[in-house]
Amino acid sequence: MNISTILDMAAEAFGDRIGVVCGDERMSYTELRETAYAAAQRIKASGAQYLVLLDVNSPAATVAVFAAAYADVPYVPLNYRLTPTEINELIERASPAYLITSAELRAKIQPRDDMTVVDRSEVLAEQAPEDAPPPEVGDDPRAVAVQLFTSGTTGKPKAAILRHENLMSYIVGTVEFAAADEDDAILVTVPPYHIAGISSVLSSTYACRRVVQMPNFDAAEWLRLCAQERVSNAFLVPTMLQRIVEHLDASGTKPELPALRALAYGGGKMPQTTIARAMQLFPNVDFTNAYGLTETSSTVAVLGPDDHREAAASSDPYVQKRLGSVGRATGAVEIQIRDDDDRPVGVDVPGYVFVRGPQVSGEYKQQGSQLDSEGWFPTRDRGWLDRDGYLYLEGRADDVIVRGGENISPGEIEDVLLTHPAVADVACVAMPDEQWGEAVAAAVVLKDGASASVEELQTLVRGKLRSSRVPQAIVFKDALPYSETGKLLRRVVRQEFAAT
């Protein structure tokens, strides 16, 4: 089944319902489909083998997802924050291309003979004639639907492949068709090149929920837009939720968002203090932590609203701790933890996280499938499962600090440091050490007006963990480096300690 089926079903069931909102622009599902039809015809006429998007959130991004599916070519959204050199290197790997962009970003693109560049305004202005036959859509579920370039933090970005069958398995397995009321709306703040942005478009269209797009995140503007559009659902990365909480606390105001019912977050580690405070500020909102990867077509584990409330209300430390987990596997996937020898481990034993299920692609262009003989995908995340199946993440496998042959998770040290009342944010990384090979270093952000000494923080860690976990060096920072999708850029933090 082709993902274009999702828009077909929405347009046929609720054609007049508004599907996308961005600023003053509004498109019904019928208009969205007709615009995607027209774009698909132009893609086919151009001879392009990829539809590339270089743009912020806009209705053109939603059109592009479905236009590529109707034209039976991969949809390739690019990170518009990259340098021109990086962008053009990626375009070369996704050519011949039909490229949709904006006037502001067009200057970053080098002309190519095998590329057709169009402005998003052109795409949105054209609709297929009412009597025009629908595109002949491919029926191969194994065809590539989306090609997403990874962040490339340790080398050139890899091109992750998601096939129509992967995405449809995720959508059909997690969303009920037409489940949303006509007034329901989701506010999307993640960029279109992030898997969460794509899955929001697909799942919301399948649910027939209005998608409100926000091109650039700002906490005050997010609150204003939520109120104006009577947003019922939202997805945020942890840093965004933290900024909203800080904005509300600093302004001393209470959010007036009576329509907001559900708020999902994911894409990075959420400090327990932040989510606990957010639940106080939004007491009538259902919070969900969603863990997933590009290679898994989005969510594979969920900490649901009942889990949040139970953990927040419990006096049992074992249950309270769940607020720091990413929940349990969805019904569509399995999760397994393995040791360094690739053997499954028991409960509460840390190791490498593996996932398996029909939505899991685990495939890269050129490198091929990364699934093992039994269909398991190595996420490269480290974590453990408790006795009730809740997954706790320690960080990326590459983030592990190896001190004298002992593997140390930065996450366990960060969790301890975050218990200090003065600490707002922290990142622990490896630093060179002549005796041990690597030692623990920490970059710490203090709360406004708060203070703490290096010795005080070291004593805190020493009192709760083994001495090998005590940071050898601590620096205080105004802020930590994060990507626009909420990922902590540990490589940037490591560079500061590399010459120490």
Second form
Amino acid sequence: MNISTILDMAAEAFGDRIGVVCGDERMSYTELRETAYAAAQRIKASGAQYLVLLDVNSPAATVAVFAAAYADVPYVPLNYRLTPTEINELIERASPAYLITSAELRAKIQPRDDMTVVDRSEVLAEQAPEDAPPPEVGDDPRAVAVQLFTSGTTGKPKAAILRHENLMSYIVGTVEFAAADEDDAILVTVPPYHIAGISSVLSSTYACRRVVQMPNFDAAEWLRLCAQERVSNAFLVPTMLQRIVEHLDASGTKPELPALRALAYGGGKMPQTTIARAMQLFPNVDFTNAYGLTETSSTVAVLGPDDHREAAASSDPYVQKRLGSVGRATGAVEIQIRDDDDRPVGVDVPGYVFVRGPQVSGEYKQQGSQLDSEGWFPTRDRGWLDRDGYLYLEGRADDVIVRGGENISPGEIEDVLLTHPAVADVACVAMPDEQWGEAVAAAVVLKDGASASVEELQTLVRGKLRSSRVPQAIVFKDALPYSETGKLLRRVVRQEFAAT
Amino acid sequence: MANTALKAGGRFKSAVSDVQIMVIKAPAGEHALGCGGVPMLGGSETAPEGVQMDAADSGETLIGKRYVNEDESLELLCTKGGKGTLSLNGTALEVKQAKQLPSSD
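What does the same protein look like in the form predicted in complex with the partner chain, given that the last one was the form predicted alone?
Up next: the whole complex, starting with the chain shown before.
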């Protein structure tokens, strides 16, 4: 079992179809395969044991995913926004490496005797001759296909391991081969080092859907590319959709994107106001919310287009609020909620989210497998399942505020504060407190020109929730800190309150 | 008919057509995997001389389809399509009906 089978099948069935587009560059599945063959030979000849990518999205990233698989070495895409010190520490942990990069990023790398560094353009310039014998590919399902460094909140980044069997199970279990029409295209804006960046390469290639790459996200450019490439599908993290909505509202224009049929989003909490407004701006588009983690080979739960429409049209508050859920488990995995003592809980009861299935690796290189004896992976997310199996997330277990022994989920307080008409964004975090150990603190961003007092916001929470939930400290900010892939950096907010 | 142990990740090709498959899931023990009524070939095996497809088993096997036995203890992915019905221990396999999910990435 080897993920290179995915490209082999696409090239076999639709060799001439364009598989990837980036700027002026276009490559068919046959060209992608021949380029990946040639790169795999170079990797093998170099003696490298890892293929490292330090680059923005380009066709070389697509080639790299498969070249590593053909060469039987793990693919290790690195976050190019890290500092040179951080990057070189990660390279040390993926050595000896064959490293693909670009002229701009090359300066961040310290030369090493055991490392071969090549430019993206060199990789794309070389194709194996059409009659060259295919590489001998290993079929060990346990071989490591991808090693991703997770953005740990404390300590060194962990190296999450995804084996060929995990990724193949994910693709075969959730994607229909060659399901895309010849005219379909997906616009990819997530960077190559994000799990969604890798799964989009695999899913789209297996569906034989053309990938349009956008190396740096910008709302106006996203709309222009959608129109120019007649994009049918797109995946966005919440902050990107938010910027597109804001851009459209600020310019007062309606999007003219007749080809656009489906927008998927995930990777962080989507503000209800953003998704509701997006559904108004794109009335003919199918919205899908996807929940997944690096350690689960991407998506494990999906809130599909019908769920969105049903929730939006329902008069039952229980169904209405599903717009804020991440949907139901895909057929390929099971989801369970457990309490503090590791016992499964009932419907509508919050606890810890566990996931099980063949796509779930739940494994780190140094720390080993995190699966329990029955194969369940503790995601460290908190949430609950409703009576029909819809999963609601409350946030990370690490983000829970423990006030006098009581566990408080920041999400429930944030949801209340966001109902205030003046509040644009909010983050609730723990702050040190002499009496309670921890207390609730809130960083609030107000809408342009709007105002609200600390007392007013405290009163709002007191009216809706228990008094223990009322933020003891509230500060007003111009913006909250987010990662480039849309994750709220609670750690940064926490540090600010810890310092006061 | 020689029986072989099947394991996830294993690849087999038809002795009588272009069909190639990859094992996704397999039952324990040794089994006979067939295509077109003739045993399939593992890694470096070559087709015995003179083998022919059984006319009764000459249905089309399609690339990208998953094939399963009745209790779904065996699941194969067709990685290259062609003539010849897939079978396990002489019983024809069926196409697995996949639940269509909306594209999420």
